[in-house]
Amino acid sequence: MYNNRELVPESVKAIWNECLSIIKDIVPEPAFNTWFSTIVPLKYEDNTLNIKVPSVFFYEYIEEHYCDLLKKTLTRVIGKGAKLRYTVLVENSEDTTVDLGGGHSTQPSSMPNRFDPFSVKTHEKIDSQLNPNYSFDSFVEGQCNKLARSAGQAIAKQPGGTFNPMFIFGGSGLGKTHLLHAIGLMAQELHPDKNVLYVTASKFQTQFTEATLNNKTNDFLNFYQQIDILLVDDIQDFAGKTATQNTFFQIFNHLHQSGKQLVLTSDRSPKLLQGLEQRMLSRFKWGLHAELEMPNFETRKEILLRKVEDDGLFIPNDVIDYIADSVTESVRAIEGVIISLLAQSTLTNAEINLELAKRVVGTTVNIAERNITISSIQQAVCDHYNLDISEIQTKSRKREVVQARQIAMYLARKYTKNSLSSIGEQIGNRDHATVLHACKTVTDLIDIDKGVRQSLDMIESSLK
């Protein structure tokens, strides 16, 4: 127990950390990370612990859902008659004092008159900033993007449902921006009453800076409070921008707690992001992660055919096949080759043929070796065993399914740079221990089972 004297800052932290250790054992980890890990203890005197919270909304939520827990925790740590005083970060008015010893939370009469940045009086229709050309109809589906595309359509049909937030990641030019717009356009069509907004992280940063300079931060927060489906592109651009991250953190929490949908994109998975606060990364890990991989040959060819058709061009089949086989960097690189090919043909009055295509490809992109991905491995394994890819994604314990799943994990570890966790997540949503076990099982089978060795040789040959 602590007496009524004022304590030094380190002792105040010790009190709050003792409270947190009790609370952490009681509330679920996501709730703890959202509502308690960000609270800052300020001082302790006269049997009152003063803590700082980010907003009035934050204060009200804690009081509504965790008042009794806080009362019991502080009574246990400090003693009877313990009081809790809130200091709201975004407000300049007086502190809020809650008497936990009396058994009821009290709120000063001045509180209702405070301006709450999360209080929205009207639900104004806003410009979504969506590009009508980036629809699902123009997004070519392949094994490289099937999960992300399917989940995106599910979100558009039922925003705020199972996949919230959704985190899409992958290299440049693989279709992340296109997919964001497609989700927004479909959602807008199915739910015309909802406000949808596409914004890049850099534009969000610029808006926030301007709002701060013009003393309009509350208007900025109010605007984002109106959004029902928020689509944020290139979230990695928030790296190192602490003030912007703090503001986005508040918006994220409020929208998520209100059942609003968030979809984010990045050039890498959350665990590889640098320069972002841990509390933000923990939010990103709540929902579905969907990786966009390099498209395989068939998908690249379909993208080319769609592009040629949309632009009203005629390109011979052997040229289409050559480009699809040679340009493996990204969808953007494929589109760039088509533009360059058309330009060369027009400017030099040359026929579009294989010779011209080789010349353009040679000067436009690096011709890469065939890229082996987890998706291509799963496809090759399932083709060999005459299975559908969806079967190895299930928890089926059928012998042939289990063996195919284990071989896919073994080959993914051998031919890709993905971590064990990433391999497990993409092949049946398993953990890294399962992948380790699968690799050991296949290694043992290679030594004693001729059939497994032959199957592996055939699958590996098809990959190269």
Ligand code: ADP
Second form
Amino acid sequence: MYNNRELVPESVKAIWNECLSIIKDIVPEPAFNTWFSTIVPLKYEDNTLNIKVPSVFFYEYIEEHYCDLLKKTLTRVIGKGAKLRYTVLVENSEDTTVDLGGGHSTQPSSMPNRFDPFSVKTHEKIDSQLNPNYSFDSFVEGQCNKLARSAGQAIAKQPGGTFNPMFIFGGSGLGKTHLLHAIGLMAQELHPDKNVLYVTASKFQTQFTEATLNNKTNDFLNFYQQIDILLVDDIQDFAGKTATQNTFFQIFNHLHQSGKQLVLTSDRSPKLLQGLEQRMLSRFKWGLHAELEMPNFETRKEILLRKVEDDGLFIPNDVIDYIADSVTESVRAIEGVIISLLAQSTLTNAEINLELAKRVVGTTVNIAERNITISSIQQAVCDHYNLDISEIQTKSRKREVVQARQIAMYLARKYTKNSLSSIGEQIGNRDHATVLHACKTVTDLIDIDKGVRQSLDMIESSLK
Ligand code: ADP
Ligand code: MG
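Now show me the form predicted in complex with this ligand, since the one above was the form predicted on its own.
Below: every chain and molecule of the assembly, starting with the one above.
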């Protein structure tokens, strides 16, 4: 037992060698050689053995797979209360300290990284799986995607730079996949020597399962570690898949640690991602989060015009306006309406006009979302209260105007997919906090004020 003594380096080595001889009997030889033979014992004091590992990746792998074993071994060799402390040799840097959390301290070191289980011999060019149609050129810019778009371009120019990882989130059909490809395409064009890969989380999962079944996990890891820019779509699909998540976590750490770029998308914000491990979510905090929102009327119109032009179609202006105004669900739904419109007009040999558009929108878009827009809500609310729409657009603090405005905000939140800030912008040019407050006020009033409840019933039925 070496309890409570400070030891000279030789004795530290002796402790570690004793640990190694125990571990060697338990862990299979290849794993032992990979994970343990490269560890260097540094010092021992206060019951704590300090060891040096080559990278954060190493540290995490050991903690995850051998934590129990190490604990038991140390207790056997040192005695009760034995503790382990890691010092991580930081790759690509000599004076950065990595905060690993969990009470493990790390120190910078200038020792070269001697071993990397991921090291590959060749740098092969891989197929990026990018769709050339999903470029930045065809991705219409609007308030709804400004941040995501410009951050995406910054990443394509300088992968592994400031925004790493980048996390793009937003509802279905709002352009996440398109933007992910656009980043990849631009990066590939600017950096032809870099390996870019687009993969969906579910494809990653399938590949990983196959690799495991065929005893090819090493090839799988080797393949992923060659990537310079990894674009993973729909990571909410990792929920509940623990083994896949673990592997992805390792790849993520390895690439991030080596200064490689990661861009991830999800249909909800990281905060709402259930079934994903906390340590994974906490990694996402390192990077930039950008939300894609439903485009406003102007941007929807621009997307439509772009689409019509690119496909060489002719669609009259009033029809474009009608679609842009009534299809508020997603960009994908807008595209769906155009396709149906073309199909209908070809099949029935009818001209594309407002009447046909109304029919098509009626059948392709869900009724709840059909006609309810912020402007139709404002109209219905004003009709009910006998106000002019311009009044709720003003800063008026008159009681009935304030209430009408709040109800319009509440209904816009309930029936449209607009964000709080977009609702605020369209109803009286207020900020998102005002909209949130309005929604809360109305929700409270519904409980206590019969008049408000009745008014809401009437307005809501006039909307449908
Ligand atoms: P998500 O991955 O968020 O579900 P997609 O990227 O698949 O959505 O987008 C759905 C469709 O809408 C795609 O055809 C895409 O090209 C189109 N789209 C989305 N946003 C835009 C935009 N800003 N400009 C042009 N097309 C867009
Ligand atoms: Mg998608």
